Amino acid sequence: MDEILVLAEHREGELRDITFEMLSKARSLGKDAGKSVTALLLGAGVGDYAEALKSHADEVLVLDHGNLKAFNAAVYQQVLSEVLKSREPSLVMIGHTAFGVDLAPGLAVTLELPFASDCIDLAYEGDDLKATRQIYEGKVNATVSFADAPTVLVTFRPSACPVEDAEASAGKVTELDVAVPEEPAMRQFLEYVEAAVGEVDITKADVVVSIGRGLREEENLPMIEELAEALGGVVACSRPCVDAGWLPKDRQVGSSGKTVKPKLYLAIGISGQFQHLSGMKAADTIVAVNKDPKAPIFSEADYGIVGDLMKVVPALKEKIAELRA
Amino acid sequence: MNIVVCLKQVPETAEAEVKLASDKKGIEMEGLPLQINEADNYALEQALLLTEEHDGDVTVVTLGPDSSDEVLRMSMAKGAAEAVRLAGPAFDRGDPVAIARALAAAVKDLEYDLVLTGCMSSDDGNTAVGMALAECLDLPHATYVTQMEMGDGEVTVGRELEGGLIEKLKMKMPCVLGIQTGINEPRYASIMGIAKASKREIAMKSASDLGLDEGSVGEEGSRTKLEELAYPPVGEGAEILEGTPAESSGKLAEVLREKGFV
């Protein structure tokens, strides 16, 4: 039987959400297309994870080896190549994560696999797989088809698919016997360094007033700080504001920053790329101010104002002050 | 130390409304300013900083239409010594692997200790060309790089993972690094630099110049194909508060009051 193979992702002792999101997607795809779902678990001391995976897959392949302790794209790529060559799954799914983007493209080149990255949806039309991916910073969806090949490779975007409940019938666990090379001298893992902790913990705030590229200049920051103060909240931001040096890294909301779940999230001048959305979409109430009516942030928001933030923010401050008075 | 930087020109879409072209295969480019891809700008700056400190030259390489000469000239105005553009219809509509294969054919003949690229582009967003390029060149690679520390024949890099966790790696050179935004502060070109760069040569390379079979690059050399573009489906979406800034923010203030935030 044809199989869909999902590479389980884990870091520092935990399976990551993307693993279960991909397995959920694979199961619904497999049901429609008559394909089984296999989870591939690579690592050192990871045998216990098979238990959690087997209720989401028909089979769990485990390769537990000391050389797989640290994630190293060079080592993982070589092992994956061997596994894919011997099993020839019709589809391989790897997370579109810092781990996956470092690994998948090289694999596509060496094995000459048709490859699409950062897919947000997958569907079979007959035997043909179609992938949906987003371009132009989430403003356009593209449908991609693949050349005829025994195996197709995709990376799949985190948070693009909900996690389905586990199946009652658990899959089998198979130990793999594949040679694992030592970490090559050309790329060696040294250590993980935790992000620095700042003065303000934005994950603890009930109200987060967040700014993006639309702020244009650091000089415009004080009016945002005043608005946050009026609402008893903290100022946070999307990545471009940290890159520009307007705010420190610990204020960044998004996949490479913090995940926040405040009661109110006010997104000002943030278009809403998925990296940002994944860090704030669990907020109770989301309000967006953006000049592009089609900005992706409006799909996540509860309330929106289409307009120039330089005019809206001062007006909003004034209205809040009036209500207070 | 010599560094090759692969970069590209993209339309500025972060702040703009994007409209699909009538054939649904592309977008309306009119009215969208063209600029260097943001992450590539950081990669270029990193290369300039490193060659200024360790002596050497920066060569910039792009694959793209005639308009991309502008980003190559801007790169030279900032200090790049040489510029190469892969040009010609054979390269059109390549997928990330086909683009990487073409770039590799141009890069392999250059002298370099490092190859830097932006970690992703704002148009196609593949986050794949740089790492595929590394594989084509058979070089070690790392992406999402936000830290670099040069050693003797090696470089210690910090990769930014989810949650801001940094993964530190030691890489032998030459290697290919995908540079993440924020690693440095990109400079602006000087007026004098721009004037000088306008007269500089750009080396144009066609597929045959690079010894590439035309069927191995561009659309023909791609194993994925773009079928159609569409606007993302709008779910329930936001309740838009209409009116002038005073009116819409008045409505918002009222909502915030009802919810107990004011």
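Just so we're clear, the structure is a prediction, and the values are computed from it rather than from any experiment. In this text, the rigid core denotes the largest set of C-alpha atoms whose superposition between the two forms falls within 1.5 Å. Numbering follows the first chain given and starts at 1. First, how it differs from the form predicted on its own.
For L264, the Cα coordinates differ by 2 angstroms or more between the two forms after the core has been superposed. Remark: with the core as the superposition reference, the CA shift of K311 between the two forms reaches 2 Å or more. When two forms of a protein are overlaid on their rigid core, residues whose CA moves 2 Å or more are considered shifted, and A282 is one of them between the two forms.
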Given for the second form:
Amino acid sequence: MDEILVLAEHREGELRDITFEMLSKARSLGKDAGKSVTALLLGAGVGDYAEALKSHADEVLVLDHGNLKAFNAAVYQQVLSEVLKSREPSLVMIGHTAFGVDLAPGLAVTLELPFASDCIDLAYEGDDLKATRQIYEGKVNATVSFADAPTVLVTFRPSACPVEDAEASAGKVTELDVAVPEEPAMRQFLEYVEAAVGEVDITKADVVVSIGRGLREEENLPMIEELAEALGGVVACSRPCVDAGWLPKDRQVGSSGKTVKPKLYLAIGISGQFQHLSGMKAADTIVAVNKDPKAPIFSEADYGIVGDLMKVVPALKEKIAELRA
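Shown: the form predicted together with the partner chain; wanted: the form predicted on its own:
Partners and other molecules omitted; one chain follows.
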């Protein structure tokens, strides 16, 4: 079937950003390849979500059932198997999140689907789908193809695609009639435990000043804190700074930390490995300061300053104070 099916992800009363990112990529693919875009929404009491999704897809399939109130990969897998068997979409997209990593591999094995995980891009070359994945710790982008099959499955990395504006015309909403099993005794949802938020929630900040190992030593941290204060922002960091004990884990940005989408992201002394980029590339404006002109961070930055941060940061702070005066 000439259909791209996107599995909507929601948690604790909110549709996750990855849902709209995948729908944006699906719409782009669909325009080029002549395929429709369908959002699949599973859950309990999810009518409001369907309203939010229908301007991003040609059709929203809704299965509202009490057994889907909490995410359980075992239950989702059985439901998805029935939906995919009946519709045979050409492409199925699931977020490369804790939700998707738990669900997608087993689904691929059960239905014997060609599968690529953690994709950062997708494109059609004629009728053939190509997926881009990163290998060798993000040093190389690899383009992979799929075995010939009616349906292929991918997980898509969060923040790999910007969210496009919603379409003016809304898609239709269709209620599904699919049997939903109860949770198996060996795997049941108990409770959702929210990670503790520290004294600063970097995910809510409009301005984030983030540091990397280029800061050299913890004694230089007050200089960064003063710059963040001057900008009305918060201080965050890459993983090496957490490993060194300079800042707590809740300040870490990246694939093993938090994802931030501030209006301004100032990356100071951060080389820009893909693990870090995945957590901040969706910022509105990215400014990078690094003495290495070949640092990967500059490939994502809107503005770049090549220089010693020990000289650049005081100059920035002085200029900001001058402008505010």
